[in-house]
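In structure tokens, the next block holds one chain alone, the form predicted on its own.
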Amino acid sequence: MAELSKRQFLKSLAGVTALSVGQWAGLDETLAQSAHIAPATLATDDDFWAKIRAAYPVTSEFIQLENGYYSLAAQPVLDSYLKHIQQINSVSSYYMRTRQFDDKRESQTQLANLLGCSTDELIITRNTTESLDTVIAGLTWKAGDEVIMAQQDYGAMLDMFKLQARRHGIVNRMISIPAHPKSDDEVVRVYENAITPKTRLLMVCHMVNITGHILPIRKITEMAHRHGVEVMVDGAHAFAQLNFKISDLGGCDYYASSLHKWLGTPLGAGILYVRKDKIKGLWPLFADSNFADDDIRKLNHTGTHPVATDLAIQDAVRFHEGIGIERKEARLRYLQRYWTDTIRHHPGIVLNTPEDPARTCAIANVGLEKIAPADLAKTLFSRYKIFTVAIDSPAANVRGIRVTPHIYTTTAELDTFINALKALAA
């Protein structure tokens, strides 16, 4: 057998990887009839989102409202994610030993242009936790150092801090997020009571995820540099749902999210962005002798892994920007009220999510009175086949259901959604 060049792999995998939006049900078409419309008018067009909608595999069998912890694939993405697959297991080390790192050089790079950073302050990783583990595990912690962070932040990210606490006897300080703040002032003042002269470090949530309260991230930053302790963003749901360059952020030290939530990528990437600056000072997790200290692909030794999906990031990067972040940001606020609005000031209903919609996106979390969490979660799927997740958080002061609709939601699931909390809290 003739030996695979590499001009023949890469234009193989070119026949995949140049996979156009539109290339299913004539989205191209769609979208092109649509470019002169303004975002927020084209937010409220349900003729145009059932277009896009026929590009995912949404399942007819229940309702989904549970998207934030991992959101459909576009079909295309799917589509050429196996093709992947399949081209890269016919040569298998091959391409391994020969075009993984370029490919996942190109992956890096389109994401980091989306995220409006250097290449070389951006890694892919597998999951927001991991990237953000990179960052307190690799950090050269000393007793007594403090690190200030939220009862609302994520559970996984808080046990981190709990483990370093264990092993180098640092001092985690504990806030708790107003709610329903009236200002950003607010919000930032409460970081800033936090800080004392051995703080170190600020763990921030650009979104929250049980709520979705957007933060006031800049602020914060700014705020925080002025005490000079470090800050680092738990971008989770904030990355490919709303519209930011990391230059808006105000110079945060640290940024991670999660690919598989918002961009739509397969299971299993995610990205860490360092501040270049902030480089040298991590400590890697796993050993790797081929990069000098300041260069960001220390902290990026992966060993084998599934290459394919380095390659569907492109695929996924491709569909979000033939879409528009500011079609999709739109969209997803535009759905969130429609059922919020509605039920704001229902008798029985408690919205958990702020009601200025500046500090919100897709992202909201309701509850009932007299209905717990898991009860309600439990009932809106065995009765109406709606599907949430339950959040009964006493120290974050959260109880009821999260709710996440994405681009492919319809408003008449949400009708079905909005009557179905108005009957079980009558």
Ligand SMILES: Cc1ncc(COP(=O)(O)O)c(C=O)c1O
Contents of the next structure:
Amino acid sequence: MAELSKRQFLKSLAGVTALSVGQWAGLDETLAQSAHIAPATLATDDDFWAKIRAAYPVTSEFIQLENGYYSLAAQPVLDSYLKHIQQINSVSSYYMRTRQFDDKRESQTQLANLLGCSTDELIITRNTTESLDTVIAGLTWKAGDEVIMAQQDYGAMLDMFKLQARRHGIVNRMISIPAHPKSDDEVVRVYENAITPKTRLLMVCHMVNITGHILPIRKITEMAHRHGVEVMVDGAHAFAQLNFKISDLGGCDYYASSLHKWLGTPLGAGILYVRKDKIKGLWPLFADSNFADDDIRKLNHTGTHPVATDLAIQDAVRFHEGIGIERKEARLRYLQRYWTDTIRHHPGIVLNTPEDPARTCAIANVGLEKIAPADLAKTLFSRYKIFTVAIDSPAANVRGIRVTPHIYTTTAELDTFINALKALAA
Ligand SMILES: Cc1ncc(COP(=O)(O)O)c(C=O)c1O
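Show the other one: the form predicted together with the named molecule, since we just had the form predicted on its own.
Every chain and every other molecule in the complex is listed next, the one we just looked at coming first.
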């Protein structure tokens, strides 16, 4: 490539990520006008959030209340992502050989800033599954090593531990998280009671995906560390939904999340944080002898993969920061409380999510005494065009539907849902 066109190309790539959220979505004015308003106050301002919704390509076919699986990328992020795909495609291997790694490093740095860790402690993965499995399969297990996990943890992770039990003879100890704890200590005690001299690792969700229950990670980590037990946090739903930094979590050893859930990246992006002193204890899944044992990049030999997604992370971070995590968290909690407070004591309706606002944010789970979860989800969709997901797990003691609004959800949509639920409960 001639030097001039190479410069032009690099400039055009950089240009895609240089816009502010306001320029993208015409939100400058809205954001500036509301800069002085406290997040909790703004959370109730439907007019403000209608303008944010306008930046998302929300379907008009049905009411989307299953944003926990993955959520919409905002239109400006999507536009930018498509441009990345086109531009990278036009120069293909040239991009891969010149820009790929620097761009990924920049995305990594921006994510590390969001999480409040060093760039040398975080890698970009495809998702939480890959991140957590990198840890679970990367530790050196001995027969008899014990791991603590919960019935309410994510199935794929429980399966991965079952695989280690078959392969290495580790012992998996299951606890059950109290659904409506009176205090943090009640939760911490349940985990602590399962610790034995052989316990090596404790896996815990930052937010339980089926109920939305936020767990006291800092207290659990501090307790586990007092016993010499490492802590691996499944933060699939917490990163970019809750306002926290890694330093708020008591020095947990490993933390993983998916960016397509709450950061609004295109599908297939995640993070793995490994505390600096824990990196050397992990074996990579994919060999890479270019890096020292304590260099986190040894865990990130992905091979050739969709690099436009790595680049779009920067667009998603900019959009997310333009709105602001405090505002986002406050609005999400407001939306959840908007519907749960209305039906909490309604006859025939059972909430499977704690009442304490500090223990929940966007996600909640509700069941009907007389209708099985699968039938409820089906009827809500066929009769009311409301999309949710059924959770029917006797082991986890959760029978209901998971309901997950996002910042583009309107209170009018929630009113439709509330009325539907009341009608079905009757
Ligand atoms: C708690 C929890 N952990 C892990 C995952 C896996 O996420 P992903 O499929 O993005 O890897 C999920 C997905 O919903 C989840 O809810």
